[in-house]
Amino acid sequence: MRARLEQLLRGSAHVEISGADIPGCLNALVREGIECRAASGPDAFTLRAEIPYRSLRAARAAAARRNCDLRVLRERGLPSAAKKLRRRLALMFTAVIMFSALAASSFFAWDIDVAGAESVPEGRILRALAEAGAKPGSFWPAWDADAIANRVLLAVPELAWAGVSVAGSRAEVRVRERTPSMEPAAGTGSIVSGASGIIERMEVFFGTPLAAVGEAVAEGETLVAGSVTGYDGATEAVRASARISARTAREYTASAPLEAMEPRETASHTRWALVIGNKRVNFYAGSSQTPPGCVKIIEELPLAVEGMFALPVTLLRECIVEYAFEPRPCGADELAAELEALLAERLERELDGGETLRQSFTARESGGRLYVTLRAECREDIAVYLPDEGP
C-alpha cells in the first residue's frame, strides 16, 4: 500500500517507443538510470513500458539519440494531475482577464457616431466633441451630456440642437441644423436679364420697368431699375423685384472619345494590417500606399459586438488589384445616346423650373472624338437680382 501511494505521489507515464533499435534504446534508458516497469512489445520494433513521470524528458532524449520515437500513452499520479490543473487554472485566469477587459471596455467610448449632420462637416462636430471631453477612449460615465451638448452648440453655431447618448462602448451624437432665415434680404438693387431672349410676360413688384413685353433683351441688360418716383417727384432707391418670363435659346456641346480605355484585371494579392487605437501595424513589408495602376479594396473587421462593446482594435484586409488598360471601340450610336442624356440633364438643371419648347441634337466625329450639340428653345424666368454697389 505504501509503495502504491509513493508511486501515485511521484507519478508515472505509460509510453510507447518505436524504432529500429529497440534493444539499444532500452539499454540507453537503463544507463540513464530510468526505471522501466511492465515492459512489453507487440513486435520487435515497439516497446511499451511504465516509467517515472520525472524521467519522461530524459527518456525522450535517450530515445531520440537511438533514432527512436517516444509517445506518451497515458499519465498517472500527482504530477500529471498538477500539470492539468495548472493548464486549467491558466485557461480560467486568461478567460477571467478577457471578460474583465471586455467589461471594463464597456465603460469607455471607443466609437462615436454623428447623425443628422447634412451641411455641417462631421469632422467639425467630432473636434467640438473632443474639446468638450467626449473623444474615443474617454470614460463615458464621467460625461455630462448636457454640458457636452451646450459646448458643441457654442462651437458650431450652425447647429440648433444636439443630444448625446451611450450604448455599451458606442456613443451616438444626434444633431439638428438651423433652418435658414426666410426674412427678405435688405438693401437696394435692380433686376437684370440672366439670359438673352424675347420677353413674353412681365410682373414687376417693386422698381421701375425699363423693358416691355415683346422686346428682345441681351444677357446682363437692366430690366427693372431699383428706384421709384413718388407723387412729389422725389426718387427713392428700393430693392427691385419682378418675375419676367422670356423665350430663350440655349446651346450646349459635349464630347467623348470614340475609343475608350477599358480596365482588365491582371493580378491581385491580399495583405493584412492591425489598427490599435491610432497605431497601425502592417503585416507586410513596404509602404501602405496603393501602387500605381492598382486599386485597393479595404475590408474592416472590428473587434466589437453590435450594441454591447467595441474595442479600439480593427483588423484590416486589403485586396490590391492590378489593372491593365486596353483600348475598346465605342459604338457611335450608344455613345451619342449617352451624351444626349447628359446634355438633356444639364438643360433641365440650368432651366431651374423653366420649360423646354423645342430641342434638337446634332452629332459629328472629329479627331477620334464624337461631338454632340443640343440646341433648345425654352421659356424661363430671366429676372436676376443685382444689388447696388456700396458707396
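Rigid core: the largest C-alpha set superposing within 1.5 Å between the two forms. Positions refer to the first chain, counted from 1. Computed from a predicted model, the values in this text were never measured in an experiment. Compared with the form predicted in complex with its partner chain:
In this overlay on the rigid core, residue 43 has a C-alpha that sits 2 Å or more away from its partner position between the two forms. Relative to the superposed rigid core, the position of the CA of residue 33 differs between the two forms by 2 Å or more.
Residue 65 is among the residues whose C-alpha shifts by 2 Å or more between the two forms once the rigid core is aligned.
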The other form holds:
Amino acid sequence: MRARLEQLLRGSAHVEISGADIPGCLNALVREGIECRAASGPDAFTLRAEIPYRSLRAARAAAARRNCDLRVLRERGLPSAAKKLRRRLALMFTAVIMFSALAASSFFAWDIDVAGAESVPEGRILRALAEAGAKPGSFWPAWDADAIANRVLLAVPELAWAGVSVAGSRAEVRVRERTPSMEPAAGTGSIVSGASGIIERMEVFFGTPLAAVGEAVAEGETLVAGSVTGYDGATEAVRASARISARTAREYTASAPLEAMEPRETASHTRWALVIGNKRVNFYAGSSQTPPGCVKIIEELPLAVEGMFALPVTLLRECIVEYAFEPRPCGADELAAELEALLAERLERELDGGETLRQSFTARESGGRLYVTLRAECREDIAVYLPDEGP
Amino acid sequence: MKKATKTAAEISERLNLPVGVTRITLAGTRQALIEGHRGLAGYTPERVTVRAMLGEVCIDGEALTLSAMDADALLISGRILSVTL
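Okay, that's the form predicted alone, but what's the structure of the form predicted in complex with its partner chain?
Starting with the chain above, the whole complex follows.
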C-alpha cells in the first residue's frame, strides 16, 4: 500500500523502446540510474517498460544515444496529472471556484431539521427559529445557540427544552415537549353506558352505583351517579369514576360497488425546475399548478451530500401523469374479503382494549353494490364519563 | 576510492562473504534474481542473457519479463526452464 502510494506520488511512465540494440539501450538506462520495471517485449526489437516519471527526459536521451526510439504509452501519478492540469487553466479555475464555494457554503445553514416534536407542528418551531435568526441561508457562526433556544421556548410555550447544533451546513434543532399535568380532572359528573349490553363486572371508584352485575343496560343509561350521600344525609356532587365490564353486541356494515373505477395512464410528460434558496426557476412555460385530472410526481435532487453538507440548490423533476378512469368489474369474493378486513379493523379500533368473543360476517349484493355485515359479541368497558351540565 | 574498495574487500573476506561475484537466486521456476550483473546482453521473451563477472548467464524460459532492473540487480519473472552459465 505504502509502495503504491509512493509510486503514485512519484509518478511513472509506461514507455515502448524500439531499436536494434534493446539490451544495450536498457543497460544505458540503468547506467543513467533509471530503474526499469515490468519490462517485456513482443520481439527482440521492441521492449515495453515502466520507468519513473522524472527520468523520462534522461531515458529519452539515453535511448537516442543507442539509436533507439522511446515512445511514451501512458503516464500515471501525481506529476503527470499536475502537468495536464497546468494546461487546463479553465478546469483548474472552476475546481478552485467550486471548492471555495463549497467551503464558504459550509458556514451557512441551508438545511434546518427539527427533531423531537410530536404534537407541536414543525412549521411553528421553524417560524420561531426564523424569528430568532436561525433561518435557512443564515450565517451560522453568528448564531447564539442559547439565545435562539430561549427565544424558541418563549415563542412556543408547549416546549420544555430546545437545543441547537450545527454540523457543516446542516442545523439540527432538538426539542422536548412539556408533559401534560397529572393533576386530577376537575368538575363533577356521572358514568353512563357507552353501549348496550349485560354487565358482567363493576368496579366503582367514586359515586353511587345505579346498576348491578347481571343487569341489561341500554346505551346512554346512567350507571354510576355523580353524587354521594354522607352520614348526615347530605348529598354531595362528585366526579364519578368506575370500570364496568359488559358483554355487548356490535354490528357494522360496509359496502362497495361491484364495479370499480380504475385509473389508466393516458399521457405523461416531464418538466424541470431549479430552486435556488427561496427562488424557483421553471424551465417550462405556464403555471406550475397541477392540471385537473392529473397527478404530479415530484423528485427532488438536492445538491448535497447526506450528513455532510447541503447547498441551497435543488433540481426538481416533475412528472405530470394524466389519468382516465375506466370501470373494472371486481371479484365478489375478493371484495368481500377486503370489506371483512376493514370491518374487523374497525371493530378492533373501537373496542379499545376490549375483546371479541364471537364474530360472523354476512354478505349480500344489492343495486350493484356488495354489502358485508359484521356481527360480533364482545366484552368491553362501557363506562363513559358524562360531565354534569352547568348551572 | 581505492582505499574504500580495499576496506570493503577486507571486511567481506573476514566475514567469509563472496566478493566481486554475480549471485543468482532462483525462487522456484517463476523468478530469478541476479545480483552484481554487468548488464544485459540480450533479451527476448524466451531467453535473457546477462553479462556476469566471468562470462554470461543465459536464462531460458517462457514469457520472460524483466520485473525490475537497476545497476546492481535484475529480477526476471516468467517460467524459467534453465539457467546456463
